[in-house]
Each structure stands twice: as structure tokens, then as C-alpha cells.
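First, one chain by itself: the form predicted alone, in C-alpha cells.
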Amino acid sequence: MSLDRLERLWRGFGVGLFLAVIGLGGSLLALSVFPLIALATRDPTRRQRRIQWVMHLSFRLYCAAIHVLRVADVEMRGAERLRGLAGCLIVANHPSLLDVVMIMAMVPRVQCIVKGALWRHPFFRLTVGGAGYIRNDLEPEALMRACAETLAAGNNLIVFPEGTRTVPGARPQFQRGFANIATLAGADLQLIFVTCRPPILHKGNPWWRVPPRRTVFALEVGERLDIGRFLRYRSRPLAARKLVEFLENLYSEKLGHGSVGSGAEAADHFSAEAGRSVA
């Protein structure tokens, strides 16, 4: 058997192993570390931050292991821009199942929206509840309010505007929910651009089907977008629509799908248009 074949088999095994580690590791933390933190920390806010910090360190170790064991390469660019990040909506495209893990490895203080079923899981409910994650089965108004409240409290919140994993090669199509949250909360947006080449763990592809060569996950921290640019429009629904349009163009340009102009040019265009709308 050739070395290339053996290497591909190892990567297939490694992908399955690391997917299993997420569930097993989460269960072990929920049964050991998190109950100790809950017992030792009475203040809910401090308890939440300590659990988030443990998860951040765990995911950093997880990403390092993926890289060291040559299952995939992981590159994080501009992570220093995330120091001191607070009260921001972290916006990222979503090419793979592991995006959220890698983003949480970059940001110490972060929350996300998770499946409501995890709140009923005997092991994971302490994790998602203790870390302050938001369940996705809330009523729309309650979900929006919960997101706005956590941002106002200084927490960062990860969102994937596409709502599902990206089809490789497809132009990003953003839903408006994230923009409604940003305009309601008045929260700035921290942009992260994710590439996964060649694709792995993407939509419609089973985990055991690995590409011929090792995948490179590259996460690039982009600009921090001032929501004030868009709040100058006459109405919040219009501001949300313009924000979606702006970011779709920006992500399309950055990820190589073509665009109506550069990010800076688009920002100037929208700022000028907002001024005309208010006038």
C-alpha cells in the first residue's frame, strides 16, 4: 500500500476520532470540571466566564492536536485583533462542521446559539447552560431578546448568517436574523473569514470521505464593523437589509465569488446612501 493511501486512511480515521472526541470530551467536562466550577463559584456571571474559559482552552488544545497529528492544518491569522473583544457579534461563513470549534479556540469569552435538544441532554445541559449559550428553540422575540441581552452584558456571540453549512463554491446567501440582532442590540460586528481547502465535513459530504490531500483550515480575522454605519437608515428593517447586502458582497469578494466592489468602497457607498436616507 502506498504512503499516500496510508496517509489518506489515517486522515479518515482522524476525522472520525476528533468528531467523537467532541462528544466524549464534552461529556467528561460536564461530569467532572464543570460541576466543580459550579460548586466553587456562586456568582452566575463569574461561573459562566470560568466555564467559557475552560472550553476555550479545551478547543485550543483540540485544534493543536488536529494540526500536530496531521489530520488537517489549522491556520489562524489576526487573532491578536480579538484581544479585549467584548459585546460583539462574531460573524463568520460556515464551510465545515469544525468552524465553531476553531472560532471558540480563538476567542476566550464567547457564546453561541445551540440546539434546544442539548438543554435536555443529561451531560451537555450543564455545559450549555453554565456557559450561557442560547437555545435555538425559543420564540423569535425571546431569542432576539436573549441575544441582545448577552451582547449588552459584554459577551461575544457567534453567528453563521447562512444558517447552515456552505455548499463549496456557492456564493454566500445570508439570512436576515443576524442583522436583526445586530441592529436591535446596537452591537458592532467582528468579521471572520473561514476557508477549508480542499473541503471536508461540508454539507452533503459524509465524514469518512476525505480529500486526496490534507485540508487546510484558514481563519482570518477581518475588520470590526461599526453598526453605527447602518443605524443611520430611517428604519431598523432597512438597516438590517442593507447590512445583509453589504456583508454578502464583502464575503463574496473575500472568498473569491466576485463582488460589486471592494469592502472599503462598499462601506463608503452604504454610508453615503444612509446619509441620503436620513436626510
The other form holds:
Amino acid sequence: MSLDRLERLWRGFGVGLFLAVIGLGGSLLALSVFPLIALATRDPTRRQRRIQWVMHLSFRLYCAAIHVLRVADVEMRGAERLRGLAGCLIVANHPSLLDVVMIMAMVPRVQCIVKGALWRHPFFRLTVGGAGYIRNDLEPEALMRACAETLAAGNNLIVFPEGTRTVPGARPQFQRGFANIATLAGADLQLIFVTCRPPILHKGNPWWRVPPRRTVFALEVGERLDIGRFLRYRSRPLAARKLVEFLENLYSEKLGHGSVGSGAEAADHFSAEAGRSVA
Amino acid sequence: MTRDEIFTALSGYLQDLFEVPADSITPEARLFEDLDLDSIDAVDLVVKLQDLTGRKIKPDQFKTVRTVGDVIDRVHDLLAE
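Please give the other form, namely the form predicted together with the partner chain, since only the form predicted alone has been shown so far.
Complete assembly follows, chain above in first position.
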């Protein structure tokens, strides 16, 4: 067996291992560390901070392990600018399952909007509730209020404007929800550009199908966008629409969609190649 | 206010708040699907309609509204109360 093939097998195994670690590690923390924090910290705000901090450190360790074990390369550019970030809406494109993990590894004080069903889950109830995450099954207005409150309290909030993982090579299509949050809360936006090349853990691809070359996850911290620029439009809804348009164009330009050979063709080429080598 | 007057005012709001093109605003046009409003936009619109009518509008009065025509009916009923 050639070294290349062995290396690829290792990466396939590694991806499975790291997915399992999220499930197992998450459950372990949910059953040991988080209940202890909850017991030791009565004050909900301090409890939130502590749980967020443990999550942040765990995810940092996780990303470092992926990199060191050569399952994938993880490159973070400009992460130092996120250390003191507070009260910002963190906006990113969403090429793979691990984006959220990597972003949480870069930002200490961060919250996200998660599935409401987790509040009924015996293990994760304490994690999502304790960390102060926002549930996605709230009524739209209540959801906006919850987001605005957490931002005003100085937490950062991650949103993926595409709403779902990006199809590799497709032009990003942004939903308006994130722009409604930003314009209602008056929160600045911290932009992050994520690439994952060659793609793994993307939509419609089984986790074990790893590409011939090792994947590079690159997270580039972009500008902090002043929401005041958009609030100058004559109405809030209009500001939200302009914001969506602006960011769609920016992400599309930055991630190089529409140019020959980069987008859909490359993805097609990759899937065809992956299909052959697995068969 | 007549229905026509309400339509004119509503059309003005839709263009002003959301930049909806004037020619797509018809009584049959659906707010969410055809005019690309979302549920948070609806809150902004209701605020404007409160200013127009001078009445307080409860959110559930607008729960079942689907089209531009529905909004006109609702505002018309409200003014007749």
C-alpha cells in the first residue's frame, strides 16, 4: 500500500474520529464539567461566562488536535483581533460542519442560535441553557429580542446568513434574518471568511469521502462593519435589505464565485474524481 | 377613508419602507411570497398603519393577513369600528 493511500485512509479515519469526539466530548462535558459549573456558580451571567469559556478552550484544543494529527490543516488569520470582541454579530459563510467549532475556537465570548429541541435533551439542556444560547423555535419577534439582549449584554453572536451549509462553488444566497438582527439591535458585524479546500463535510457528501489532498480550513478575520453606515437609510427594513445585498456581493467576490474554473466546475471535477477513487 | 385611499397610503409605505416596485403592488399581491416581506418587516408596516389609523393594532389582528387586499380590508374594518 502506497504512502499516499495510507495517508488518505488516516484522514478518513481521522474525520470520523473527530466527529465522534464532538459527540462524546460534548456529552462528557455536559455530564461532568457543566453541572459542576452550574452548581458552583449561582449567578446566571457568571455561569454563562464560565460555560462559554470552557467551550472556547475545548474547541481550541480540538482544532489544534485536528491540525497536529494532520487530519486537516487549520489556518486562522487575524484571530488576535477577536480576543476582546464584544457585542458584535459574527457573520460567516458556511462551507462545512466544523465552521462553527473553529469560529468558537477563535472567539471567547460567543453565543449562537441552536435547535429548540436541545432544551428538552437530557444531556444538552444544561449546556445550551447554561451557556445562554438562543433557541431557534421562538416567535420571530421574541427571537429578535433575545438576540438584541444578548448583544447588548456584550456577548457576540454567530450567524450563518446562508441558513445552511454552502454548496461548494455556488454563489452565496443570504437570508435576511441576520440583517434584521443587526439593524434592530444596532450591532456591528464582524466578518469572517471561511474556505475549506478541497471540501470535506460539506452538504451532500458523506463524511468518510475524503479528498485526495489534505483539506485546508482557512478562517480569515475580515473587517468590522459599522452598522451606522446602513442605519442611515430611510427605514430599518431598507437598511436590512441593503446590508444583505452588500454582504452577498462581498462574500461572492471574496470567495471568487463566478470566475472560470473556480466555482461549480471545480466542485464537479472534485466529486467525479472522488467517486472514481472510492469505486 | 375609502379603500382607494387606504390602497394609496399602503402602496406608498411599501415603496418607501421596503422599496417594493410600484407596479408589483396590486390587491392580489401576497406580502411574503410576491413582495418579499418577512415577519419582522410586518412589524414595521404595522407601526406605520397605526400612525395612519390612529388606532392601536394588536399583532393577532394581522396574523391571518396574506395579501395587500387583506391589509386594506383589515384597516378598513378597523376604521369602521
